[in-house]
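Below, in structure tokens: the form predicted alone, a single chain.
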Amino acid sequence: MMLKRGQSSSFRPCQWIVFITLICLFLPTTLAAAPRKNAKKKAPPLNLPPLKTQEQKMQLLGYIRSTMPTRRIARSISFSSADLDQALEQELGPTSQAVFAKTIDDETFIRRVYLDLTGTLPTPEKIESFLSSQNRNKRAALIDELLETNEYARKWSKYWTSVIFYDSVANKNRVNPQALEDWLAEQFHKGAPWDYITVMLISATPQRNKAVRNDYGQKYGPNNFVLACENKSTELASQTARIFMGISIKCAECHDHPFDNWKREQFHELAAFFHPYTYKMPDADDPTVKTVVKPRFLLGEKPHEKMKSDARRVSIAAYLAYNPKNYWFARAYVNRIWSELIGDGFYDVDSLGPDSDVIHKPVVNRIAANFRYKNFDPKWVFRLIMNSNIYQREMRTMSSTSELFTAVRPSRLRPDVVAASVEKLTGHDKKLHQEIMQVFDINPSLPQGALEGSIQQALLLMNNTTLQSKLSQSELKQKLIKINSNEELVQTLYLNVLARHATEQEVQRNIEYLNESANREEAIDDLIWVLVNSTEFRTKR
């Protein structure tokens, strides 16, 4: 069940008063009042309604939530594309101007609108109905309509599939990522706010069913973050800290953090919170040597001491989700989503520290403050970006800080767009498929600066066998011969393989090659080859 807000709850009156009694114990020490001088201090009793099923955490959850400043602050606060721009452009400085990238023609935008939201390209007769269309809001309107898509939610569901699961260990039989990735497509596709789908993931709680073999509640698809973790408080700590805080604090778990300032010990009283039971740090010279620590969030919020496991990642969720302090949440999540459609992060997705850089940052702080006052609504932050200019420029290398955002970085598609464009050639072909998305792999969690093509992806486009004979039988390869005007069947060539009409000087070489060829089918297999093979197939431009 989705909990909305101002959703009504079912809990009877004496439950809400232990409601009421534990969101105190939530609320910042800063909102406290002071104590009095030597009053004894004594814990209030913790009585809590059971917390074994989502439904009943996602209640607790969500009067938390509708208790935050932020939802009495949103309904005054707006910001736009334009809004967005403006900041950029102010922090960019005046001279920027001259070195923006120019603004893409509505054929370019297309494609990678499509690309980006999607990840497959569009048709032929899309391509035209877009382009002949005179309405001026085409643009916004497209981005609009391709956020109601399954296609939408599909892919997105697949890259943080890939984002929870690109660095697990965990046994393959313990685990289940497409349950994961079909769950997350379906709260995509429904519009569920982020803070829901995080909640729903870190407090998970699977339970091994020792009655069948290897079932350890992997078919529900939310348990798969925590099964992904091994359902280790360590690694549960530091994940959750670099996926849904941007923050990279692993290196703590062994000693204080070399770069920043996390210490050991805030590591471990954040792997607390997950641990079935007393939680005992090792000591760092002699690890038979071992302390109880008490869970403390990294912002010092602490749960009751009486809470069971269950209850405690439930507070965890609560204090990562919901404290208006905790301005990471908000912001990893702009920062990977920003970094995905511009190619350049304000900051490395997952390695923000207290002393890391953050390139502008009033502009991500806005735009994650707006997006919280948003209720955390994931489509909002497409349509922000994607209606702004600077979505909106021609790609460009970039080799300094002070050109990032000055256009658009050109990046490598993921190995299931790749795939997706391989199929709406030649159908699908399950080892095909496979081969694709493991040549083709990449870490959805590194900048596009760091990844580098591989000699094993131009051979696997070049060479396989499986690929070229499909292409050569294809329906696009028949399509091609009934044309008799060469001009035409460029142009249709260039249109389904690259989504785009082919320039006059490609026009001209093209049919060059057409004419002195002594075999017409041959060299239409040349052509769909060249074009495969090309950067432009693999490549978001």
The other form holds:
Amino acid sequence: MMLKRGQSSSFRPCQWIVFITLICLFLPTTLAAAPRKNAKKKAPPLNLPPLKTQEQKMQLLGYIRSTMPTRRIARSISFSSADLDQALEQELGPTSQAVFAKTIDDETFIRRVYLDLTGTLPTPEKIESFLSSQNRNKRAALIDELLETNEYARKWSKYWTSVIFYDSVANKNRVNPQALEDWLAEQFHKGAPWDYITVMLISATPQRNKAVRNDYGQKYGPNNFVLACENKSTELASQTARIFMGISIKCAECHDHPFDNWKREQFHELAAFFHPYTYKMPDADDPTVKTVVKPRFLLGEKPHEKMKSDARRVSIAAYLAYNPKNYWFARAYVNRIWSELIGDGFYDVDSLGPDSDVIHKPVVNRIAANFRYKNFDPKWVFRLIMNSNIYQREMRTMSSTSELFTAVRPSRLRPDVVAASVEKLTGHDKKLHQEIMQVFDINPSLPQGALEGSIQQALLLMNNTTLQSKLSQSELKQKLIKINSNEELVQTLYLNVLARHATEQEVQRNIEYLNESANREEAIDDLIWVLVNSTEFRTKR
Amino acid sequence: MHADAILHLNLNRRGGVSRRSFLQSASLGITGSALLNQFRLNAAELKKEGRSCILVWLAGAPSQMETWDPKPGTPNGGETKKITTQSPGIEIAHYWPKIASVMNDIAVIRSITGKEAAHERGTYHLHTGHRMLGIEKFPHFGSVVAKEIGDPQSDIPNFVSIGQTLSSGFLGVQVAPFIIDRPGQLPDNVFNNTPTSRQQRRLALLSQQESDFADAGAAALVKEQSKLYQKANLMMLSPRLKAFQFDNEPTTMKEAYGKSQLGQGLLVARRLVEVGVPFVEVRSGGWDMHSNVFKGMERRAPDVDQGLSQLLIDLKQRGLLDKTLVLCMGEFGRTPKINARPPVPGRDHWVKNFNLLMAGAGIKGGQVIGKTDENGQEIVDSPVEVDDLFRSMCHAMKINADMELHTPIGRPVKLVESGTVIKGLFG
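Give me the form predicted together with its partner chain now, not the form predicted alone.
The complete assembly is shown below, putting the previous chain first.
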């Protein structure tokens, strides 16, 4: 039931034509975000097919998608990584050329790409074979190869699950983040388009099964976005806007947004969409006074008055993903992936204030538009960015906005990636895994620049008894002990822990350490300890 | 009672001596270690007269009518009886005989009125003083205290929580809660059996490795990271760490607090306050009594009754109560009307009126503030909003409640939006 363009629908045309007309005709003529109060004629009666099941909903949405105006344009459009580089260089201006960081070498590239696409480090064998390959397209080929792995799907499903659940205050018995993660992994693996994934999440209407204790339909993965929002209209409104449009309208729940166009009423009109019955907005001063608010999407789209709540969920998904004027939808995805890959976004991922906060807006908007032309194919975005010069530059921490994207920001690895890096050395240990996940936990929606480490992290990597003893008994350690050549020992160490060769200086330094140590085995433990405690070990360089 | 370990260590409350002696030991033979050489230990600043706060959090929201506002003999009163206390005229529920015996030090507030009837939201409101509405994550009050009163150079964290709690929100990692799960033991991973000389060689090599990575473009990350390693190292070497560990605590004292996790947690809290930690939270769970509230109380109350009363006695005996604010509360109250939930009725969520205890830090004990009607349905005297409560907490800690905090996007927000200090609370 994936949304394919031009896929034939089992609905009879006359039924959904009414619906499509509704959706298309009420698109706004301007983008002014202030609410309008036009007197509307009485709506004609609505003759919709049943939209109870997810399948029925997706069929209708599939039809709406196939009529998107972008379909025609898409045939004649191409936007390559080279086009992206050119567009951004133009934006950055001629002076930026001088400050562009150098292009990374193959070794840095393979580590970076592995971390970004699979959340794991490449093996020494993989590194060696990549370095020795004479294929001129080997970087692009590696990106393609990794995009087809299960690890890619798993890494990004973990990321999005964390985005959805990080701030959720839902009762843990009523949600199942793992089911969501598994479902997302399946989708990412088979290359499901982002709009399909999104509309599945937004239009879900989980039912409570009263016969079974704690069964809120959470076992079915896509139900968990709605459940993470406690199926509350206000929470669904703010999370939908935040995660799928990249805009922050939550403050508008209580007052007009202090910096943006969003008005308090607009927030509640959006919330009304998700409400099963009549939505009432509490008065700003006296919460006991409530006024009825009609559902209306952020760009002014209004659902048919007689629409039932299931159908309203379908229509909000349609307005979100398929209104061509809603460029926020495509841009939010692009900006998230860009932020994760480059270390900085065109704006902070989920807190977009006024549009002027978007830097290099023409560039991000072009990527977003092309993402739409490419059927919202998530892998296309990765290919575009990762094959560009932008992505393949050396790291540097940029402090001013004007410098952004002249280099890649060194980024903290997410908890699952730190755990995987550790487990590569020690093997799996449930307790240690949980401890790392907890101690290295970070909000996936905060910009890298706002993240900080903790004393607990340092203490864990320095002293954790399980970790220390496992490292000391590890396969790597056993391997290192057997190596007679100090230089080879150091190189093997660096390749296994940091996934790169040691520099000449590093080789010298480590050999010196070995030579000055009375106990060689202990010295090897020390060298492993040093690398595991290095900032590089927990950083994407 | 034995003189405690801290005196043997010849420490003052801010650990000043410990640092000096650490510096003496640290100055031996570590000149090669750039990481250790970066330590810059300023003299401990005696801030805000060494005030501290201990928050006893009853997670799940205890019933006001089974705690400090019993209504026996009324339709809503249920099985709960009331008992007299050390303070004539103050009566509390019969589950709390030991609290009754230290009532002279406690102010009971019976007229808190909240706004959030869901656990997470209520917990947020009563921990931060703000409702969970905007995108900003407001800091735990403990983080505010750690920032305002704590010593930034401290060798142990300025905010310790025994059990998971809220985060420092937008105030960041420097004042984040340091969470421990097993009271009476050293925190996880602070112990390292590597001999000092070997550890110093490791750190020296690490510091070179770090400096290469900084040169390669990660200077900002490396700088922050080495700060954390310094702090972690300081903590590992801190004599104040002993405050976490009960090795030298007399058995009589451990028993006085009760053997429960909560009791032992409160003993850790006292020990931490004693060595200058400005904020400690101790959690007790299981107060969400939708059913079986009376039996539930009989099960839950004794641990808190014993631990909390002993904490007050102990703090007072040590002369610490004058500067230590003790708070005991949950996220909201429970319906005065007993529900019909099978098999055994209980009470549901209720925010209109609930209660809490405050003691120490200048608070006048042996008094009740606020009053509810006969059936416990309405506040009939001196309602106290959450803002009033937070203003009073700030007052006790000598923190300016009107100060502005800055969110990551630079928006100034008031520490406490409105309200007034609770009238008559301070003597």
